[in-house]
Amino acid sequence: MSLDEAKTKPHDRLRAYLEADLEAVNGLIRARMASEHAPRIPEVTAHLVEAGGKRIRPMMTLAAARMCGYKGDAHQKLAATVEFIHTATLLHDDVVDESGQRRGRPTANLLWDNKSSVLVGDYLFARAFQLMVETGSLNVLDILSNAAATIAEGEVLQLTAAQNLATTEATYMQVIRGKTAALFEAATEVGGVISAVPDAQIEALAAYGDALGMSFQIVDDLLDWGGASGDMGKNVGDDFRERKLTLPVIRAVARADEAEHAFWTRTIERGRQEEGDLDQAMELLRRHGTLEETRDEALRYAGLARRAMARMPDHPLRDILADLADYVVARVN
């Protein structure tokens, strides 16, 4: 099940509830990544901010400062820089991670090039500076500098625990924490900074931002091994076969008896991957529960991200986003 499966979905009602603002931030998404004198910046851009995303993020900035009963349109520039940020970063980890296909199509990186990709991305981010400058918020600009900050040291922390098998579950959820999660914490805060909320409603917003980028990557990753029930579906198994170590693989490598321990060296510290191991991996973790567990982690982020919801005003922007939270776990149902 997708987050756009059917109109009755949150993602779906959220969308139709900010239909108008959707609307201003993509007119304001396509001017700002033009360039008068490098035409492959649109170019590129355009392929990827096209290309059918759900907008997630830029919707949490929206929802939040409507919620907030906010009034101006400086949320709108906030929902483009969030989604420059977030754009920037895919093309960057594209490259990173030597990907060929996103969203069903194929990479820009492959489209073009390596070069083309990082330079573009530097200007999407040089572009979400300008957007958060022209709020004139010294406080939006605080925060969502340092989230930039936060998602390049995540992905930093994660190339450096790559396919080393002593990587803790403490790691991992630093790296996601980092990676995704940073993000919607920093869309949903800055749409209450906007606003001037008290600071409890700001807080409040944080954490249900941080809660749901949280839960949001971990049924991701769990996704990748076919959800709690391990079900082989066409594209499960690509963080194996790219010796990622996430939340299921990790806690049955600290399970692990010397006949398992040594698999997983071979196949994730030395890449020696052979016919039938995902098949024997699907097994191990089997064997120690972790994609249920995962599934259950995934769960109480979620709680989380609904209680503090819950510390907000009524609104209905408020209950959307409080189902929103279940129904990102729910894909692993």
The other form holds:
Protein chains: 2
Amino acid sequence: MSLDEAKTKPHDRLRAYLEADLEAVNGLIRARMASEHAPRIPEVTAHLVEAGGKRIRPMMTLAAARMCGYKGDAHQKLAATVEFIHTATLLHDDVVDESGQRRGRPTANLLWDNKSSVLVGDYLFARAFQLMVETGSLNVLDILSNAAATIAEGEVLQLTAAQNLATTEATYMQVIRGKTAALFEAATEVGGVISAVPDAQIEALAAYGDALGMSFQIVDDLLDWGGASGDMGKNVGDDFRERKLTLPVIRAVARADEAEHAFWTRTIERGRQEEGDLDQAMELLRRHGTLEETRDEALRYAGLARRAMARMPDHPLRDILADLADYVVARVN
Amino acid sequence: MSLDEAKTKPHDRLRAYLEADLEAVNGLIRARMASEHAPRIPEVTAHLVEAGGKRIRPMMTLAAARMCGYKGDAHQKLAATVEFIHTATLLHDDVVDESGQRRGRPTANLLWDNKSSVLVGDYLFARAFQLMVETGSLNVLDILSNAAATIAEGEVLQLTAAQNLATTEATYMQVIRGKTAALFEAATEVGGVISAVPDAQIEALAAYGDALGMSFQIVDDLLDWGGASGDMGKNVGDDFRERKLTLPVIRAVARADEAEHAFWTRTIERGRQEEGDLDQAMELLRRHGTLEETRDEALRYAGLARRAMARMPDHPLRDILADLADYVVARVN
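We have the form predicted alone; now please give the form predicted together with another copy of the chain.
All chains and molecules follow, beginning with the one already shown.
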């Protein structure tokens, strides 16, 4: 690794390596987003698809295919597929969460309305489906249809688990697998499948995608509590206010004494939150050490991801992806 | 045709003929609706999938396959696929229309909420996708992914056309093609595709499904105005109150004089409806004869459907489907 490489963030190195592919994917996304009959569709999606998306999921597909020596253009179609599926779930999440902002821009449902978010999301799902059919690989279709079911199942599970103090760690893991890891896993796996590499390599790619996605989502949930040190920044506490049970809280609830349990019941289950409750919640997480434990869990998954990459043949992209796994957790203070 | 057959409605004859297949499809629907991790899913879908659905779309697939001499079980999987896609669009429509009742039961979004409707709809789409991948036919996947895009595009188009007096007949036709005809067409076509009959027969099946679907939806829209005679029953006028432009209104607007145009602008475009407006709207449709014309349009599509069936080889199901096309329009007084 050169000094330059050491200083550059892994996702920037990934982007630089895949630049030509990414440009083709962006062209494909623009072309397939268009609708002859319904011009509102690109209006709604443009601000989601064009703006500021890190394209991390499509980069997984592109990187996996390139690492496996793929020659062709199906990897670009699948990368666009994966971004469309991701964008569609964001649109449907907008309806669900009544969230006001996403990526710093107004959400589609404020720019337009819930109707547009649901139906344009459906349109992107259908476009994703068309794109993957074009690759002509039943194996790819099988992987992506299973991922779609896991994603939808996870979203419904999250809904039923919300505000329920009895939510277990196993349920949480299933939720974040659907919410994030399933698409990361499928995105990476299909890059290997179209390259027709040996099964052991396809399994390593899938294992990498899953572990990276799990780590990514655990870190995201931890950052909502200000990271492992519980820094009370201005974006801290959204999940608490929305009464979402993530790993730090699930573990703290499991170890709560009677008074602590009453606190969680009032704030999360009954939703009767008062001034100072967020500080009190943070204090309970610190007391039981669940923020540090959550970081350890993210590190464990990052280690799994790194070790999965070690099962791949030598390649510059292999090293970048391995570094990316570490970098995801390094975001946490 | 025996006397008994002459007295029995075509869809009842169809159901009787396909009884064993339909039972297998119902079993498949129940099995695939289940979710290991998210038990809410069958709770939300059961009242839509189990109750009172006429299963008209799955019957198209089963009938087409049987007519083509298909031996296997892929037709049952595709029939379940089609019903899942239909049910998912109903769930997403519930969010959209804020409709209070569907098929005489509370809609999912009142029983549960908008969130469940969106996400469980997504789950059914994913399940549909898995089922069709299992058939292993890329041709089938191509047809159904194109249908999914047309459906979603039509829904968005309907949204942008709503309350817009400039909506053309061509736009209306595109909307109902997406809303109804695209799935009827795909459902019938795939029954032929899996049977590997000659292209001319597959084209005839697709043409039948499209024309039947168009006729079906035009009749539905006409019945919302009390049929060709404009009978003011208790379920008349929903589309007017929701300011939806269907064929009778689009044609009446096109021929409106100045005063009539002002009426449509106030009631449909501005949504300022007063007591007596529905009667006045009905009077305008009668004056311009657009209710009868709309029935003629439905009859024209029914004729196209019947003639498409005439291109198929002799088979009892061929005659039942041809009769069904006439029966759809015979619902109109």
